[in-house]
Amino acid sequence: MVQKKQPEGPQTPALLQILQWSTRPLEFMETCAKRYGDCFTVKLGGSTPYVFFSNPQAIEKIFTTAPNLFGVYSILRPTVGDNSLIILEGDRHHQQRQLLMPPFHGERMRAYGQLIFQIAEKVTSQWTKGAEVTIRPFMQEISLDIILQAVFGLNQGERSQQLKPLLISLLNLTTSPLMFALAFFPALIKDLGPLSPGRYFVQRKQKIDQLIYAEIHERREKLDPSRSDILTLLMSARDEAGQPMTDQELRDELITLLLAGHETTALGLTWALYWIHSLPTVKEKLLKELDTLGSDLDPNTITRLPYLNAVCSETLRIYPILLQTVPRVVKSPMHFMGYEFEPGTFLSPCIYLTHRRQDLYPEPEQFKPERFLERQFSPYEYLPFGGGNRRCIGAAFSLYEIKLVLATILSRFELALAESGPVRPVRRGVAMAPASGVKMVFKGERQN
């Protein structure tokens, strides 16, 4: 069979495609998929082919190919740094992943259960009966406080109070459509003078770095191995040669965990509360399941609730927080799906389009948690956290946090949507967020 060089795709100028991808990504992808099928090429990096896939067989091929045959590309490099797990390749990526994995799984992860409950209760205690609240900022406050305490071990001290507004401002800047589009042109996000778009970004990043390095230096001088926060665990870890992580490596991994883990989990919570309160039958079934817990919420019991798990899974299916996986960069010629991919080609499984396949998810526009009770999906059909050796290491922790925070809020409070009609998804950096932030009315404590 004759191999085609690469899949077809739109022939419009690269700059126009970057603008469409930056401002209206769902419409852009859906239009391409309708016209070119489940494998198409777009121009998001000048002349470099950038290929999207929503075919599970193609995704399986990409996820199971030996990692050393791919490089990696990420527009997050200016923010997270060269030592971030997102950026690393080969042996360094494998070694760093081994160091970072333990705190996000098993008993170490479950040790944060009570902390998650406490923070969720503290933040939601700000709500007053009858008031209209915009959910997203509150979910961001919850997830940021959890990250600062679980990852950094920072409680409400001076450094924590300085870091929080700086991180929020950096996040708001990097998730704006303008900065997302500029990320495809790295030279433009440097400090090129008072009017350059990169000045504010660079200044904010420098202030955050000063605080992070100050914390690292202070903790190195007074290292307390008995502490359970992730920074302490990382500082105590050693690689195969017995070497600890450098200050720069710690900084890059910490900023990655802060920005990536905080934003994605907050948006997952926001979308979940929107869907639960949009559909009375879903809310009724979920509350009935949560009521079986009684007044003493146990983290281990909560995480095993089947309908809660189905609701979370469907939330991450219908509007996945990330639209695509980390793009793989072809290092040597590859042949599959009838195509020939030359070195330098970007291959990116598209989470959004895969989750909207009619053959996998009948009525894909409908929110139906039951589909996750009726069958199991392969990691090439359902991939909210990516896959292969690049699957998000914080996936289990994120789901754990989402389930515990939802259980806390839904068991205690009565909420109702304050807006009629569907909420529109909009780009927020690499993620998709509800345009309104989801406005709800807090009706008071729940009466069981």
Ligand code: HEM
The other form holds:
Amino acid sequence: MVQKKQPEGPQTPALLQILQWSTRPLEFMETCAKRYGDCFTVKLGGSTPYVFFSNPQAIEKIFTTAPNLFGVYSILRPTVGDNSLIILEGDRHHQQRQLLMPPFHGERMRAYGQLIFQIAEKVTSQWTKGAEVTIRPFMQEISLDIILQAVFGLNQGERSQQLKPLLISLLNLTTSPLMFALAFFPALIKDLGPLSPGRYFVQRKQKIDQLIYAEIHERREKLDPSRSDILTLLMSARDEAGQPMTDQELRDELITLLLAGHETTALGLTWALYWIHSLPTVKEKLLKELDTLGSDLDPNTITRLPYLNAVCSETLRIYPILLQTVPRVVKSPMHFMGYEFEPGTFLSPCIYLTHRRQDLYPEPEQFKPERFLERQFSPYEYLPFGGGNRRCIGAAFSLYEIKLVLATILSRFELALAESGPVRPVRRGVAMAPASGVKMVFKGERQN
Ligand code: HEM
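Mind sharing the form predicted in complex with protoporphyrin IX containing FE? What's above is the form predicted alone.
Now the complete complex, all chains and molecules, led by this one.
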């Protein structure tokens, strides 16, 4: 059989496709999928073919192919740096994952349970009865406090407080689709004068770097190996040659965790609160389940609640926070699905389109947690955290956080949606966020 070269796709100019992907990504993907099916090639990689997949067999092939056959391409490189886990490949990627996974799993993850409750209570105590609140910034404050604590540890202090607004303002910069589009032209992400859009980005990044380097230097002077935070862990690590990580390597990994570790979780929480409050039957069922816990919230019991779990899964299905996985770069010719992929081609499992497949998720545009109680989905059918050797290292941690924060808020407070219609997702950098940030009225303590 003659192999076809690569899947078909729109022939419009690359610049137009980048603009569509930046401004109206869902419409762009849906239009392509309708016309070309579940594998199509777009022009987001300049002259390099960039292939989207929403076919579970193709996704399985990508996730199970030996990691050394792929490189990686990420538009986040200018932000996170060359030594970030997101950018690393091969053995270094594998070693760094081995180092970073344990703090986000098992007992070490569960040690954050009480802290998550405390931070959720502290942040929501700012709400006043009868007032309208925009949910997203509060969820961002919660998740940022938690990740800062995990990364820098108990004595985070003043420097953490300075880092918080800077990290938020760096992310806010990317809310403009044009700033996002700029990421496709790395040469422009520079300070090219007062009016250049890259200037703000570079200035904010420099300020963040200064604070991170100051923290690294201070810790180097009095390293306390008994501390359990991630910075201590990274500073104590040695490579095969016995060498510690350099300041630059530490910086890249810390900024990666701070950014990847809070924005996504905050958006997941915001969407979950939106769906729960827009569907009375979902809210009723969930409260009934949460009420079985009584007043003593126990993290381990919360994480095992089946309906809460189904609500979280459906939240990350219907509008996945990230639309696609990090693109894998083909290193030597690959054949699958009847296509031939040349070296250099970007292969990207498309989370959004896979989660919207009719054959897997009937009435895919409806929010129905029950689907996750009725059947199990394979890792190639349901992939909010990507998959294979690059699957999100924070998946368990963020689900743990989302469940504990939801339990804290829902079991204690009465909230009501203050939106006049359905909330649509909009691009916020690489993530998808609810357009309005989700407006709600805080009605006070719940009366049981
Ligand atoms: C709801 C929350 C989150 C979502 C939806 C999410 C989603 C993702 C996705 C889709 C990927 C790409 C995986 C791939 O290409 O196959 C990823 C990678 C990654 N995530 Fe998350 N993430 C979340 C929370 C977190 C948290 C809390 C952390 C911090 C601990 C984190 C750190 C990372 C890192 C470091 C990578 C790169 C992994 C690698 O390349 O080996 N994420 N995430």
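Throughout, rigid core stands for the largest set of C-alpha atoms superposing within 1.5 Å between the two forms. These numbers come from a predicted model, not from an experiment. Residue numbers count along the first chain shown, from 1.
S.K.: Is there a C-alpha shift of 2 Å or more at residue 309 between these two forms once the rigid core is superposed?
M.R.: Result for residue 309: no, shift under 2 Å.
S.K.: For residue 233, does the CA position differ by 2 Å or more between these two forms when the superposition is done on the rigid core?
M.R.: The answer is yes, as the C-alpha of residue 233 shifts between these two forms by 2 Å or more after core alignment.
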